[in-house]
Every structure is written in structure tokens, then in C-alpha cells.
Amino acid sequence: MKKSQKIEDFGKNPEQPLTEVKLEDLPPLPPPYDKLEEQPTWKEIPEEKKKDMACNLDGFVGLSLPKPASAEEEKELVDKFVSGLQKLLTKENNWGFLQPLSLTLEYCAKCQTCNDSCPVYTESGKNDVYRPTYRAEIWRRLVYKYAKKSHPLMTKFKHGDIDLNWTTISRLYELAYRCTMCRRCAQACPMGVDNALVTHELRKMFSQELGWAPSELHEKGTVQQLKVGSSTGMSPLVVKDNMEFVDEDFSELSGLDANSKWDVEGADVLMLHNAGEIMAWPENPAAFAIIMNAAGVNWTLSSESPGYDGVNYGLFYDDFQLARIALKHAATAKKLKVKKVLMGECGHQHKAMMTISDRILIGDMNVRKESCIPFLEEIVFSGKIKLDPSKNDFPVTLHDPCNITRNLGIIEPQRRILRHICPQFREMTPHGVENYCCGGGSGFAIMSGNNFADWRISLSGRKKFRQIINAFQDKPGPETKKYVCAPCSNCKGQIRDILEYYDAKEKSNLIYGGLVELIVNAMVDIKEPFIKWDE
């Protein structure tokens, strides 16, 4: 039986989880993944850890928030929280997002239309805590009671009541990291209310006002990137050394020119990869180099810190950190005097540089930026590289990264490429702007502390795994090789973890990769297949 999830109870019973999630409550997966006894069991948080950190939301912990040491510390945190709520609603503190946030505050009709659009809510067995409107309604009640004060009885009657204490803010902090910010709910809302924006603003407030942020996004993310040059920890010297090995290996394996260009002043294109590709999926930057060299593109990489790493985890939790990194990326492009910056296969990089940064990079700093996907489409259909689609004659489906499709509206270029070079291409259902998040969005793909990996794979990634399996339902068994095309680094990390979690390589012969790998695999002059099924 699910525990009480009334909003009025959100700040009560501090030592108990507000709700409980059980594997048997979740909608069953398609065969052969439908047997509960064969699914991995979820890790329990040790009792010793519970004594020192908040574990009071749903039995899962992603943030390792330490409990306050005294009543004075608790009061200080609550006071900072109220101060943060107030700042969110002032132009001088939140000029970039005040207007859409105010509209979201005022105009929710509480029709609940958005709920069934949320993959986390539906795949949890419709657990009330994961409703998009649940988190937003808590925020509204807190705003009206503590930040936009009016007569207490009128506030309670009009907006509902809620207590503000350590339990409330610690649960709300954890709950802000139960949303992938895919914005599917915003797309469904007839009023234009954006519950994902509420999630973002809560995360920002926790970071800037209380100093709370996941270590994977902050210390190991933006802080390390600004200090060293990359969230991977690679310095300029290390990244060039690594790419030298990548260039050599893939030039030899492919028989094509996979050599990278570095610091070419005045180049037409500055290629900006997610540096995680260099470490985890080096075939991706190698494929880009092969395509651009073969097509005669005047391109370059930058060894300027952090101009070789397009990651910007500030997008997920802190506008200040986002701005610091975005300004350095723009400065790199200006220093090299390139004509444009080309976003690699990284969804959040697209949103950080092509959507949010347009509010920050003004005047001369607003350098030209382009997505790699229409750029690749132009090359594929230009005739500059010769392609043999029969080399990709295996089932292929496409995952649409939220920040490329729903955010930027880039839908058809990647499909035109896949229909051209993959004879057995098939769509997921739904797809395009109606796609479902991989479950690793908003930074989740790199968060695995405590038992959070169980949550992001079993719940937030469950809908995507269901889509992948259903896309290949005509050839479900391991006798047929199948490829999931995911042109986004974060999405690939999440899909990798999902496939490993359910042993899908063995059971279904599923592998994943980017779009450029399929293009290179189809090139006529390649020495041997670029896609390696057994690696």
C-alpha cells in the first residue's frame, strides 16, 4: 500500500520516506524482460547511512544530503530557502527566467493534463509523488505562504497550506532530482505551464542559496571543467595526447583519414565535442574527423581550456556556472576567429549553447552556432562522400534526444540520413517532438551514487527501454543484430546502462551508438566495418 502523499503531509514524519516504490507496482516490460524474478533487485540504503543523511522521500537517494547538526543550523537553512524563493521572483535576481516562471506560478489550471505525458509518473505505476504537478504545487504553496505573503487565512483558502521545515526542504531537494526536465509535460499543457522550469529553478535556488548540488554536476562537473578544462578531468595536454592515439588507431582501422586538426585560426568550423566521447566512445570523434576530412571541410578543434569540452552541466542546476562556461566557449571561438561553432552529438550542449546562451552571449560574443545534424545532412546528400547503404543492412531505430528535438525542433535531417543509409530503419513509438526521454536527462546519466542508478534505470529509463524493445518486436531474438542510434552523449550513457542492467546485448543482441558511426560504416572506401558488434 502506498504511503500518504498529500501535499499537506510533505513536511511531516521526518524519519520516514514519504512514499514507497515497489518493483511489482511498475508496469511490466515486454518479453523477455517481463519476469520480475529475473530483474535486478534494488539496493537498500544501509541504516548507518540513514542516520547521517536525508533518506525521507521514496527510499532512493541521489544527493547524500547531510542532516543538520543542530536546530540553529536547521533554522538557518530554512531562512536561506525563504530568501531564495523571494529572489526567484525578482527581476534583478532572475531576469532570464522571471517571465515564464511567473506565468507558471499563476496560470496552472490544475487540470492534470500533463501527468500522463510524464514517463517517470506513468512508469512508476502512477505514484503521486512523481506527478509533474505535485512538485510544482508544493513550490506554489511555499511561494504564496512564505514569499508572496498575504492574509494567512486567505492564503490557506486560495492556495492550500504547507509546513516549511528541514523535512520539507530536504524532500523537495531530492524531489527536484526526480524530473529529467524533458519538458514533455510543458508540451502537453493547454495553458503553457512549464513544470520542468520549476524543477530547474528549484535546483538553481538550492545551489545558489543553500550551496546544495550533486557532486557529479558541481564539484566533478562545472568546477572541475573551469579549473582543469573538462569535466572528465582531462587537461589540454592530456586531451591532445588522447586524441593522437584515437587519430592513429582509427586511421589504421578504417584506412581513411581520421586525423584531428588543432587550433587552426580562421577555420570555417570549430568542432566542439562532449569530451566524454573521447574517453568512453572515441569512435564518435574519430567518425566526425573521417567525415569532415573526406568532405574537405576546413575545420579545427581547440586546445584552449575549456574549448575542447562542450559539456556545460550548469544547464541542469546553476545559471551562474552555465554562464561562466558559455563565455569561455565563446571566447575560444573568437580567439580562433572561426566562422561558426559546430555542436557535436550532445543534446544538453545544444541547449546550453544554442538556446540558453543566447540570453548571455550578446554583442560580439554571440558567435554563430550550428547543430551537427543538419551539417551532416548537407554532407551526406552533397555527393562529397560515397556511401553504400547495404553496409548498414540491419535493423536500426532512432532515439530522439529531448534537447535536440523537443527543444530545438531538429526532427527530419537525422531521419533523412537514416532513411538514406539504413535500409531497415524503423521509428520508435512515439517519436520526434513526442519522444520520451532516455531517463538520463538533466544530469542523471552521470549520477549513480547510493541506489540512484536503480531509480534512473528502473523508473526514469523504463519507458525508453520499453520503446527500444518494441521497435524491434518483429526481430526480438539475439540471432538478429540491432542498433539503437542515439546522437547524444548523455543519452548514450543512459542507454548503455539500461542495456547492461537488463543484459540486453545477450538477450536481444542490442547495441547502441551515434549517427556519425552509421555514416562512416556506410562509406564505400572504408577498409573494414566501423561498427564493431562484439566490442
Given for the second form:
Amino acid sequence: MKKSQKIEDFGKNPEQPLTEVKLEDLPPLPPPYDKLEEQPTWKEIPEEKKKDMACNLDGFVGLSLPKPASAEEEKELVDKFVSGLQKLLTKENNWGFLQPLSLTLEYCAKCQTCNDSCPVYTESGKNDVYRPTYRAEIWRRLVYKYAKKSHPLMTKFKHGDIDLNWTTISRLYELAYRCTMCRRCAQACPMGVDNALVTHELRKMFSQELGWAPSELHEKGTVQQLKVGSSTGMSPLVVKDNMEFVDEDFSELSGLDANSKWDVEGADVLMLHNAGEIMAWPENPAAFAIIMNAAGVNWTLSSESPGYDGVNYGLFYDDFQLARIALKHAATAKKLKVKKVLMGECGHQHKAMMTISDRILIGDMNVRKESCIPFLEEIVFSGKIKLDPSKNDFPVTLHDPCNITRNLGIIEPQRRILRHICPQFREMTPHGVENYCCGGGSGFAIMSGNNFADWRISLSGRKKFRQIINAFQDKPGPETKKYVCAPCSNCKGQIRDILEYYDAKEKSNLIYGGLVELIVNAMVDIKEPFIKWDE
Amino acid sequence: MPGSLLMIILYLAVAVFVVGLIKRGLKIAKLPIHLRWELSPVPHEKGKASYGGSYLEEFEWWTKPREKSLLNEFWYMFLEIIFLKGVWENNRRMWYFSFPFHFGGLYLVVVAVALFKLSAFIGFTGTNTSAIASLAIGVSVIAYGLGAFGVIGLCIQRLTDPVLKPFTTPSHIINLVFLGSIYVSGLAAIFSISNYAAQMTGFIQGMVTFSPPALPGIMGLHVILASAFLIYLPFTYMMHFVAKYFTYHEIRWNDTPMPGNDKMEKEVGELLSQSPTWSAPHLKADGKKTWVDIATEEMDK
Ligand code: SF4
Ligand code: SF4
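Previous: the form predicted alone; requested now: the form predicted in complex with the partner chain:
So here's everything in the complex, that chain up top.
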């Protein structure tokens, strides 16, 4: 039996990783992906790098945190960390999450009922460090011992002991990026305690107090978006230029009107894409344009920074960055006097705009927001576009983005569409509100520093890959082309990486894409198939 | 044991418990409104709850009437509270002990106490209540038996199961042992005192008239242990039954949109005018700038 990981040891043995993860410890994948020797090996962190950078959790490094240069610097960090823990529990600093966080702090029964719901934990071969409760328990003990400064004996009696030092802090920082915040564990908790919220709050505390956040989310993410207009780096001029190419290419290819509309005042719909689509999957915004033009929707895009990029990575790590971007998105909609803002196929954008920022936008800033999924359902079943399901006569399965399903409760409209237009649609097990995260949630899909990509693909993405393979058990071989429908940019990024990693196009003829692409592919008037299998 | 002493202890315990209960509830309720953090399935979503759907599935949801089913919420909580549905589904091994403990050691104990009270109150009218008192004894035996079985099982699990052990603190064990002592003393009293029902009924009547009779030692000890537990309870996480109302109704299932909700807008407006003190450089929160100031300032280009 594996040695269980003691919570008290978290701050001990500074130079050693707290745990070791081995490929052979992970539950095997279904064939033909079950042979260990055929799987890519994980990158080792070079010894040189380890000298200056924290590499003390599990052998993987997502954050490249430099070690403190002196004992004084370490002390300063420890003090800041304690003040951050305290600020999380004050109204003026954290009113927006104070109630859920306080309840999660005080009422966990430590029953471990949530554990087996977590795909990271189970697919790690049940490594204690990845338990949903492990991270939360470290935080809880630190709060009681150092932030609330309860009597040491009382703390030990009620909550258990823990040390606080650089090792504790650096491990906890890295550990805050070993959870995708999918909230599957929260669904299973009988108390209503939320371990995903602990992840969220820890990340926030590191960012808002210590100024620590992954560069992919902060410098290259929210900061770039607020400065330039998009986390892709596209300025308003560049985005319009790029979209011009997309419009032309896809109008020609499809024989339909794929032209975008820009800055139409008073439009019914302001379409807000994740701008990553324009760069990585231009067929997605093109498909939206084709559908809306064909259905006669009065729609527009905005060219005002950052109103053409619906990304809001603040959701994953920083409330203020979230609010800054949300306010700018709202201001764009207000200025254009549109009737509603339509969320493109991007899960975290749905959550950031439709629910989280709902209670920070006051008065006429709170423009109506709608998910593209019911909007598309309305069009598909209205008869405004002619569809021929036989054009989609290949096996299709649906990945449910956590932010759209578990967090927003949008479950059935996408299924009604797929059942209508894809004769060979089949579900993954489990699905809908019980779905598993793609493994790229909470910003992971865009994080690949050091050897983090190895972790997020072979560990946090393992459950999803298993589900995808299992959904096509009746036609596993490469002779049948198969489509994974993932109506979310981040999920698509993660699924792209998983399929490439395991060479799944070659071995299983698997491709992935969004929902709109399937709708356009089924349109009677389209010149040639919209979905391309060989690109 | 002298009845008046037991009466004072018991009244004091009930008072501490009630005050603790109210304080806990108020403390949570008084926390500010939080950002939306709902989690599907939300059982009040009529016609959609069974698969976890919400009103956001509707085309232009704001134009549709909100259809809520409080009955669904009630049913969900009923199954969760009485049968520990979540534990049954996700942690079967623990359910075999947790369920008898909760169902027997808590809910049936409340039923038994209520039956003894009923017997005592009806007894004031001169009616013979021996049938109710006998029922109360029967329920008590089952309650204490199940409770003792549950706490012993949970104790063993917490101390030996490699999944639970690292998270077990001395307080977990003390809590269980404390509860166990109440069940065992109760069982010992019932089986060693031939007229337990009559004594208990008489004692409750005496509590009302402020002239309680003395109780045999073991029964007195049982009353003292139960009273001490009532005093201890408000200081522990075992008050999670209060918290559970909020975690479910106020967080998981609170999906109220802000537009059109003036009260909520006003509260949020006030919260946004507070001044945070986070010290990261990209925020420059100096304790003077408000949330609105920080959220609306431009990032340095
Ligand atoms: S989070 Fe919930 S399920 Fe998990 S240990 Fe705590 S109380 Fe139990
Ligand atoms: S939120 Fe998801 S990834 Fe994180 S601990 Fe819970 S189940 Fe695991």
C-alpha cells in the first residue's frame, strides 16, 4: 500500500519534491493507447534550473517561481502571505466571496466524500497530494494557526498542525495550479463545502497580495488584453485585418455570406468571441457569421479594445483583473446600444460575463447576456436555415465544458441540436452536469511552461481522453472518421493537445471542433463540406 | 442526583445552545452578498432540475417567466438530511456508520425527547401516558443503539482508514467519544432503572413546575453528559446543520440575477465603495482607492 501523505509534512524537506508521480502509477488508458512504452516520456526539469526555481511539489513546474535570495526576503514573503490569508477573510478585501469562503473554512467534515469525484486525483493513481481536500486542509490549518492566531493547543486539538515557511508557500502556490476548478468535488460534497473555491481564493491571494500569477494568465493574459485589446496580442486594427481574410476565405469556400459586421450601433446582437478562435480556429467565427447572416440576424462585432476578445482570465486568478475586463466589455455593449451580448463558444467567458460579473455591473452597465447555445437552438429549429443531417453522418460525441454545464446549467439545448443534425451522435459517460473537465480548465489549456504540458495532458486530461476513446468503442479504428464536439475555445485547445500527444488522428481518426461547424456542415446550401478531415 | 441541580444545568445548556445556534446563523447571514457562484443541479429549476438545467437554457431568458419549484428544493434537502443521499452516492463505506449515527443518534434522539415531553405534558391532565412513554423508551433504545454503533464505526474509520487518518484531529475523536458516552449512559440508565420512563416523565414535568425530583445516579449522569454536549456543540463544526442551509440555498442554488433587483444593486454599490488593501503592484490598493477606482483605472501602457 502507498504511504499516505501527512499534512504536517507539507513545509518539510525543502529540497525534495513532496511527492513523485510516475507514468506507471496512472491507471492505464484504453487500447490502442495502453502501451506505456509508446507514450511520450515526461520532460525532466534540468538541475541547473532547479537551483533557482521552486521545483518542490511533484516534479512538475507550471509557474517558474524564483527562490528567495536571502533570509530577509523569505521572511518578507512569509509575512505577506499571512497578511494575504487574513485579507481573504475580510469584507473590504473580499466581500464577493466571503460568505462561501467562510463556510468552506469552517464546515468541512473531513469525510473525504468528495475525493473520488476529482479526475485529477483518480487519474493520478490516487496520489494524496491531488486530493481535493489536501490543498484545502493545508490552507485551513495555515489560516487557523497563522492568520487567526488561535491558541496553539486549541489549533492542534481542533485543526491540526502545520509549519509556515518558504517551502510551504512555494508548494502551495504550485498546488493551487493542480486543480482545474471544475467543481466536480463541490457537487459531491454533502456539506456544500467547495474545494474549487479554495483553489480560486489561493490563486487570488497569491496574485493580489504577493503579485504572483502565471505569466500566461497575467502578463500575456489580462495585462496584455487591457493594454492592447486582446490576450492574443491583436490590436483593433489587426483583428479587423485578420477577420477580413477570414470573411473572404470562408465566403469563397462555403459559397455563403461569411462576412462580419463591425460596430453596428443598435444591433440586436453583439457577438463576442474568444479572440483565440480567430487565430487558431478561424472556421468557428466564420461559421457563426454564416449562420447569423443566413438567419437574417441583425448582429455586429466590436472593434473597440477589448470588445472583440471575450476572454477574461481574471476569472481564474484575480478579482480585480476580472472586474477591469468585465467593465470594459460591458462599456462596449452599452456604447453600441446593442440589445444583447452573445457569448461565443468559450466556457470561461460564459461564466465570467453571465454569472460572476452579474453582481458587479450596476444599472445600465448590466446589459443582457446570452449563451450562443440557446441562441443557436432557436435558429436551428426555426427553419430559417435549411439543414441536411445526412451531411453529418459520422460518429460525433460532445464534450461538456464545465463552465457552461456545471456552472451555468446549460445542458440540453446543445444536445437537442446534435440529436437533430448528427445521426450518429453519442454521449460520453458520464456527461451533462456530471461531465469531466477536459483537463485544461482554469487557464491550464494555455499553460505549457517547463514540463507543465506533460502534467496537464497525461494527468489532468487523462480522464477526458479516456472518455473520448470510450465514446467511440464501436468504431475505434482509423477507418472511421470521428468528431469530438467541444463548444469552448480552451477545451478545444486542450483536446487538440491531447489528440496530438497520443497521435490520435493517426491511430483513431479523431478530430475535434465546435458546435457551429457541425451546423454549417449540415447546411443544404453549402458549396463543399465545411469540416475538413485532413488539416 | 438532586433534581434542582440537574434542572439548572439542563436549562443553562439549552440556553447556551439556543444562543449559540442563533449567533452562528446570524454570523453567516450577516456576511455580505457574494458574487454568483451557483452550481448545477439547482433543484428549484422547474422541469430542468432532473438533468441539471437552468433558466439560462432559454432563448432570451430574461423575457421568460422564472418557474421555481420549492417542493423540489424541499425534496432534495429531505433526502439529503434524512438519508444522507450525498454520502450514500459518493462514500458508501462511511455511510454505513454515518447514517445510523445521524438517523439514530440525532434524529431519533430528538423524536424520543419529543415523545417524553408529550408524555409529560399529557400527564399533567391526569391521563395515563404509559403507552407514549413506552414508545419513547423503545425509540430511545433504537436511537442510542444506532448512535453508539455509528460513533464506534466512525471512530475506527477515522483512526485507521488511510484516507481519513491524515485529516483526523483530536477533536474529531473527542466529539465522537463524547456523543458515544451519551448513548452508552442512556442505554445503561434505561436497562438498569426499571421505571426509567416514569422517572423521565416526572423529571420533565418537574422542569416545567420548577420542582424536579432527584434522579438515580446513572440517569443524572446521562442528563449531565447530554447538557454538557449541548453547551459544547455551538463551538464546533458539528453546527454544520446551520451552515448547510446557507451552502445550499444561499450559494449553490442562489442564481438570482441582479438586473431589476434594486436592493441587491444598492448593497453591491455600497460594497464597491469600500477600500481594499491588497498590496500587489498591479493593484496599488492603498486603502484609499475604492473597488470602483481600482477596477476602472487604466493599466499602465
Ligand atoms: S469538502 Fe465536503 S466531502 Fe470533502 S471532506 Fe469536506 S465535507 Fe467531506
Ligand atoms: S475542482 Fe475539479 S480538479 Fe479541482 S479538486 Fe475539485 S474535482 Fe479536482
